[in-house]
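Only one chain is shown below, in structure tokens, and it's the form predicted on its own.
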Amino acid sequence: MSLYVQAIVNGFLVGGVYSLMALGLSLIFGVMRVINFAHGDMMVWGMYLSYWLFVTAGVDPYLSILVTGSAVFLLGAAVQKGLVNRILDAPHEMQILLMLGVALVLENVALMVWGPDPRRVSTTYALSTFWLGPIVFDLPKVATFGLALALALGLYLFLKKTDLGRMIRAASDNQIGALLVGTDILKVFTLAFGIGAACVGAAGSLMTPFLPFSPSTGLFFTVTSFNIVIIGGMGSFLGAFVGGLLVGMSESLGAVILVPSLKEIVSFVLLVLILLFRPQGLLGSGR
């Protein structure tokens, strides 16, 4: 039973970071409707850019964060307003080939620079523990925790108590109401994509200490993205943090129940009967 528990706990705090991480899928996706298949090798670019820092300058990872999600920002805003935008009415098979291109792009680019070889922050507390009885808690996955859910609670305050989060809501629920009280939807739509972008260069930067990556890894972290805020409802905020602490926990019994190599598997049964009983998502509206 013991270890059932340890399993729960580590997929719980692996959980929050997955949430941070479709928190961006979801909010893109919410305003403008474009599905972005290059999330997951945004990420991997800010794993890139946290590894390069520690790297170069010593830089703690949960430090470079403040680097990396304003790097990946400025990513994510410039494909939007140079790329995005000029297909925002075009057929959704556009939109698609469009964000693969990206993701093909960034992916390539990412294995010029650094090469295929899995790379990995070894910071000095990378090993340390401390027990709670007979579990023991991972201290790296702890605080990756505890700072993915500060971000998030921080843009929950963004989106409901600022103006420009006010904005970002008003293009999500009706653009057209939007338009005819002044708002810039494209600046909105651009904003509205370098915040999802940053949100995934932050994930990104909270993992390096306890998973290896590669430029392939991107791949992963974007149908996990897909699977979180579908179960959890697409264009949910809170869809997709609960989503991701579901996919978190799934993936971690997963590993003890099956072997680690099929962990995926418990998550994409939960997705099927997801899209069998409640297709909206768990905390999706159906729109």
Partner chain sequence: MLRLGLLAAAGAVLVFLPFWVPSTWQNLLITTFYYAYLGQAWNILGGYAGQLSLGHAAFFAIGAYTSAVLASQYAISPWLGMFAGAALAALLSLGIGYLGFRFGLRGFYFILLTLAAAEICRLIALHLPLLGGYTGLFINFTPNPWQFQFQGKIPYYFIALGFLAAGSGIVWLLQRSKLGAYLVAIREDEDASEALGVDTFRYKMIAYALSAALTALGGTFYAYYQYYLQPNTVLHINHSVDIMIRPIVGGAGTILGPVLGSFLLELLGEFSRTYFAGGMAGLSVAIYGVLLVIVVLFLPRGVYPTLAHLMRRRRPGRAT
The other form holds:
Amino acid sequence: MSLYVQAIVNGFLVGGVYSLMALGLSLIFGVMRVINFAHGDMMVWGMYLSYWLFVTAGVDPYLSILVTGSAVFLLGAAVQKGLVNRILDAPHEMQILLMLGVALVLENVALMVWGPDPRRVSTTYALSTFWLGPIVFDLPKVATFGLALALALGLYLFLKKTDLGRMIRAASDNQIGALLVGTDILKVFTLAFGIGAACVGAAGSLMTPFLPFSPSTGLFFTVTSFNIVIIGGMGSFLGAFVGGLLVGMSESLGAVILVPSLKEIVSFVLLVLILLFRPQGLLGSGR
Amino acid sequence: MSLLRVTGVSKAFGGLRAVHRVSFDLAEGEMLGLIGPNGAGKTTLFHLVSGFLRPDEGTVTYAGESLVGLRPHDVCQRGMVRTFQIARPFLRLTVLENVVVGALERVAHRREAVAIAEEMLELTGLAGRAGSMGHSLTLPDRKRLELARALATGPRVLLLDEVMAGLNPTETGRLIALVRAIHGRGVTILLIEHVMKAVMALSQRVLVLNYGEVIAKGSPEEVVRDPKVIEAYLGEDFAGAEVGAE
Amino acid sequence: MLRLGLLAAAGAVLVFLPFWVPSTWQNLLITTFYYAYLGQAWNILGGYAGQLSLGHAAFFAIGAYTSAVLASQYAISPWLGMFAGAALAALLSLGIGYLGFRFGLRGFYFILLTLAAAEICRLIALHLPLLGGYTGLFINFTPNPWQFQFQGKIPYYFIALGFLAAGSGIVWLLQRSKLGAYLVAIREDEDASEALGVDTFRYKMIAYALSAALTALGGTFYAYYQYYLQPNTVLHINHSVDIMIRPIVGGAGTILGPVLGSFLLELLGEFSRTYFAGGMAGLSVAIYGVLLVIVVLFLPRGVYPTLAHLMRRRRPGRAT
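The structure above corresponds to the form predicted on its own; please provide the structure of the form predicted in complex with its partner chain.
Below is the entire complex, every chain and molecule, led by the chain shown above.
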């Protein structure tokens, strides 16, 4: 029994970063209707950047999220400004192809720079734990969860309270409306992609203290982000958040109940169930 | 004997009562106008009749058969076809291909469908544009295409959703003549119209909807003199609407 | 008349081509035809019906594994087993289609549903002893044509060419059929099609099943061309991507799109492999990614539509 409770707790904690990652995807899709197939690869770049700062300058990954967030922000903004903005009126499938191309480039450049072997950020506290009753908590996972939560909250406040955030939400609700009020839509697009990418870049850094990674890790996170966003409900902030926690827990449980290599199947089954019974997602509204 | 009978139909979205207990009959060969201010629930009523929405309560019967629960293509296959307020041509298909899609509803082979489509293009005055792409059409031509496509399915009842909207008086006049010609071929017509000139010119009977409810019915002349109708249209440029300029 | 002549000339060239070119080129041509065929199968659903699928690897793998297992366990010739695989793939597609189309899932949702379905298949395949799990499934080579096994590349060349010709023929017929007209209408505007009497659910299901079955037939070819099946190759997302990108690059929803796209990408792939494979790991694929991005930026409507547009401008007065 305690094994399952333990799995749920661990999954919940990891789920916090999943949420942050999915929020980024949801934001990018909501505003531009672009599926960011390079989402996980942007995350992996955030991870490598943290790794590099850690091994060369000894910067703690929890500190380097500032750098990785900004760097991946620039990467995302560049992809939007330099590539996606140029083909806005092309058929939908072309945008997919473009993002697949970007994903290929990001993954394989990472492969060229870092090689195929998994890397890990071995902090002094990597193995620290503490007990609460019968449950053991990994310190890095708790810290990561707290920071992911704080960043998600920050994003929420930014979208709700600032003019820029309101502009992004306006573009997300109704592109034509935003055009009519005179917003420079292309700038909003660039900004939105940048912010979405920054979320996933920071999420990457936050995972490095407890998760080894390699260039091919990106694809897994891309697919996981897709899952979460559909499960939670497309376009719903809270949905992406709750979906992240749910998927985190279901994977963690799946690894215990089934075999670890089958852990993803639980979240896929969850996805199919959602599509069957609540296709708009847990917290989504309408289509 | 009514061909289409709508009884006590309601639809709410969240707390909003879009259509509330609406009943009416449409007799074979009739041309019934459905008017009302913006947001009165006209288009929702169309969605309910044509199978795009399922009514919360009430019944819709067509030729003695209940339509509730049928999907739009079922309704079309039974002989009742609708058009869309904002014309929705298949943008990357030619005008002819657009109409062929409609015609294939009643024939199995393309060759026959093309023949029907060409006839419909002739009827609607689009024959000269058969090879143009859907996206290249002007607004009046899009409206005509919408009609041609619907007619190609061989309907007994045509549900027209604001076909005159956005047209200038000359174009409106031409389209009125076309709708009359279609009616002359024996097609029963229910038309939503905002342009009063069109309603007055076309409808034998008019139904007025406001806030989702029927507030008046009768001949066009009776209805425009009805105080309730005038009140409902207050705030809108009723006199202007009568001239037909939007 | 001119068209027929051109077609005959092209046919003659294609018949003699494999005998003139070196074996590496034969390989290249086989891959080109074969992916063009898979692209043609994808095109029915993704290009004509406009339902983008990122999970065709699942159908492909079902075709490959079914015929391989039937042959090794039950001694059923792959020539027959491939149709069993096609039937199974069609069945799976109907299941996924039911899930997706029942609620009118469109665009993004449908893409992700297909991707998830393929991933589930991959994870299951990895854990099925019958399919060899992580080790994969090896097929013993016995040069017996009845077992879909041949000496040398030339028979495979003609089979791949035959597949492509048959697949293109099916799409050609589709374009002229009621089904084809309906699929295109659904792609352009689903609600408007419904209003015109098109049972959009039914026709999308038909398109999906047809596309899945044809893809599965291609899977059998792969099984007996490579003699080795591994879930992380045949069922990987990257494989679904491979199937999908050629028709999109060439022009989705056109009959020549998958063919042109396959030729172009095969050339680009070969270019990046030849000149960059010797370098660092990942370089050639990264270059390929860059080339893909460039193609999208410069031909955002696809190769065939762009060519057709240019031709029309050079020859005014000729419609379509």
